[in-house]
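The data below hold one chain only, encoded as structure tokens and taken in the form predicted alone.
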Amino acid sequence: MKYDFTSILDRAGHDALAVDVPASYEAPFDVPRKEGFDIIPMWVADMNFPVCPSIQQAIAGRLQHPAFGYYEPRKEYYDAIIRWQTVRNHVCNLQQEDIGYENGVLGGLLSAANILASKGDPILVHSPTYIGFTHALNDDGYEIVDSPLIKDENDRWTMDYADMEKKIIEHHIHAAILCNPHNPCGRAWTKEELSKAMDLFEKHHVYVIADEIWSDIMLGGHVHTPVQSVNDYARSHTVALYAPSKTFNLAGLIGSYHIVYDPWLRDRMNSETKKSHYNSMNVLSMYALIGAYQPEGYAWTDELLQVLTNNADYACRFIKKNFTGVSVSHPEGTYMLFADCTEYCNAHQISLDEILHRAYQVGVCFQDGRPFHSSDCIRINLALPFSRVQEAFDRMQKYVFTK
């Protein structure tokens, strides 16, 4: 490969939440680590690879000019987004006016919620639910109504359309969140699945907030279908949220964007995002996106997907072969693995807390799945060099999921 996905980065002391966990964080982060075990960060959703070189080059080039005053986003910023969406996601007729800046996807989600619902109103989400949705909606005064995903005969997570409609009717819901691809379950929703959901939403006049931050991370040849591309209703009744942060590991630089096609909805969204007077782009964040969405970024992303696909294949095979009682659905998108430990816990008469305790003792830092509305589950970040993934699962076999 041309790019470096094998070096083990020393992130300690370099502003990395994944390894420099604040003392204020509660269990299981406060479990003492046994001597001789370093931290393998597999919880927070960022990557442990060196950034794409064109990003650093773009930022470094801007740093050569010694002024950082007020500014407006460059045309190159919008052109880069349009080109990326057209090439990677096959988006048609995207214009600069359809794009709006957001400090973050969760902030954009709340701005969309504020124009589509009133505080205290119910909003439909799927469970397992991304923990960020839960915190954001609860903190801003919305009621979460969750529709559980179910597994089909092939052990794939699917939407329960009957339950979705039942909840929409019972709770008088007019706004729903679609995580596409789904975090933490890793489903890359097909056009047929999204069409069926949008038919349901159109029937009950439900607007959609689509979190598509993971849209670039498609594994094993799976293809991302933008929610807005499904049909005319989806195009005009959806606020879609994107960012380069998951793809290029830029969360610390801040910056995402929304795409809204309908003029009325776009005007309301732009008005809402401006009202805080905090939703403004950092000039270096702009150059980071421009650098990421260069030709080198396309090539780098293609190699990244090969690495992540290999990591996911290995992890799923390892779990099925060695961790009796732990079930997992192979992710089609994202670099997160969501594993169900229910049978293992029951068979060994232990709690999920004990599993987390064992893992953290030997430096394997994956994430408690209970805040994602799933008991006895764990979320595992696979965006590490393959050697680190191997080491992590070896430790799990020896010290965590012992027979």
Ligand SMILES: Cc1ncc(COP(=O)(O)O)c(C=O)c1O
Second form
Amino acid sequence: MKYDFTSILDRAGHDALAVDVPASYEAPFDVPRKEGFDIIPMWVADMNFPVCPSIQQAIAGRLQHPAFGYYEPRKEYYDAIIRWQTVRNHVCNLQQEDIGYENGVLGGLLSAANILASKGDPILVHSPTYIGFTHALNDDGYEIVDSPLIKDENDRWTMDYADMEKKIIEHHIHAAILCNPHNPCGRAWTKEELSKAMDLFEKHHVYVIADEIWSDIMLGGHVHTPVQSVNDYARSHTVALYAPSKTFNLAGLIGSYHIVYDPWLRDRMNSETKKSHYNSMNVLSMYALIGAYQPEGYAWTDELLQVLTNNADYACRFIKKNFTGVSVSHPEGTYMLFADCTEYCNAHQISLDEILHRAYQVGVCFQDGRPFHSSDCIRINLALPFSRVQEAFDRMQKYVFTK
Ligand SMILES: Cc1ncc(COP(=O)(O)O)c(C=O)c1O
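Just the form predicted alone so far, so send over the form predicted in complex with this ligand.
And the full complex, kicking off with our chain again.
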């Protein structure tokens, strides 16, 4: 490989929630760690690889100029997004005016919710549910209506269209969130699945907020289907949210964007996002995106996907072979694994808390699945050098999922 996906980054003391929270024994990692076990961060959704070099170069280049006054995003910023969306997602005819800066995907999601619903209104989401949706919607006064994903005969998570329709009718729902690919379940929704959902939304006049922050992280050759691409209704009734933050590990720099094609929806969105006066881009974040979406960023991402695919394959195989009673659905996108420990807990008469404690005691910091609206599940972040993934699963076998 041309880029470095094997060095073990020491993130301690470098502003990293991933290691700082477990190191300080803050909740939920509030059990003592045993001597001799370093922290393996497998929880919050960021990565443990050095960034693509063109990002640091772009930021360093800008730092050479000694003024950081008010500014307008440069054309290069929009051109970089249009090129990325065209090449990676086969998006057609994306124009600068369709793109708008968002100070975080969750901020954009709430702006979209504000124009599509009133406070207290129900919004449809799937469960398991990304914890950020739950917090954001609750904090901003919306009612969450869950439609549980169900597993098909191949252990693949699928949408339950009958349940979605029932909930839409019962609750008079006119706004839905689609997480594509789905965090934490790892499904990369197909065109057929998205079209079916869109037919339902069109039938009941439901607008869609498409969170596609994970769209670049496609495993094992799966391809991303942008929600807006599936039909005309989807193109004109969807606020799509994207960012380079998951792909290039830039969450600490902040910087996302929306794509909205319909002029009415776009005007409503732009008006809403302006009103708080908080939604301004940081100049270094703009250069980070421009640096990421350079030719080097395309090549770096291709290598990243090979590394993550290998990690996911290894983890799924390891669990199937060694952890009786733990089941996983192989992720198609994201670098998360959502593992169901119900049978293991029942067979060994232990609680999920005990699993979490055993893991934290030996430095394996994965995440409690309950805040994702799923009992007895854990979410495991696999964006680490392969040697760290191996070490984590060895520790789990020896100390957590014991026979
Ligand atoms: C599906 C999803 N949406 C949004 C976010 C957060 O995005 P931001 O930090 O840009 O608000 C995450 C972070 O993990 C995520 O997984």
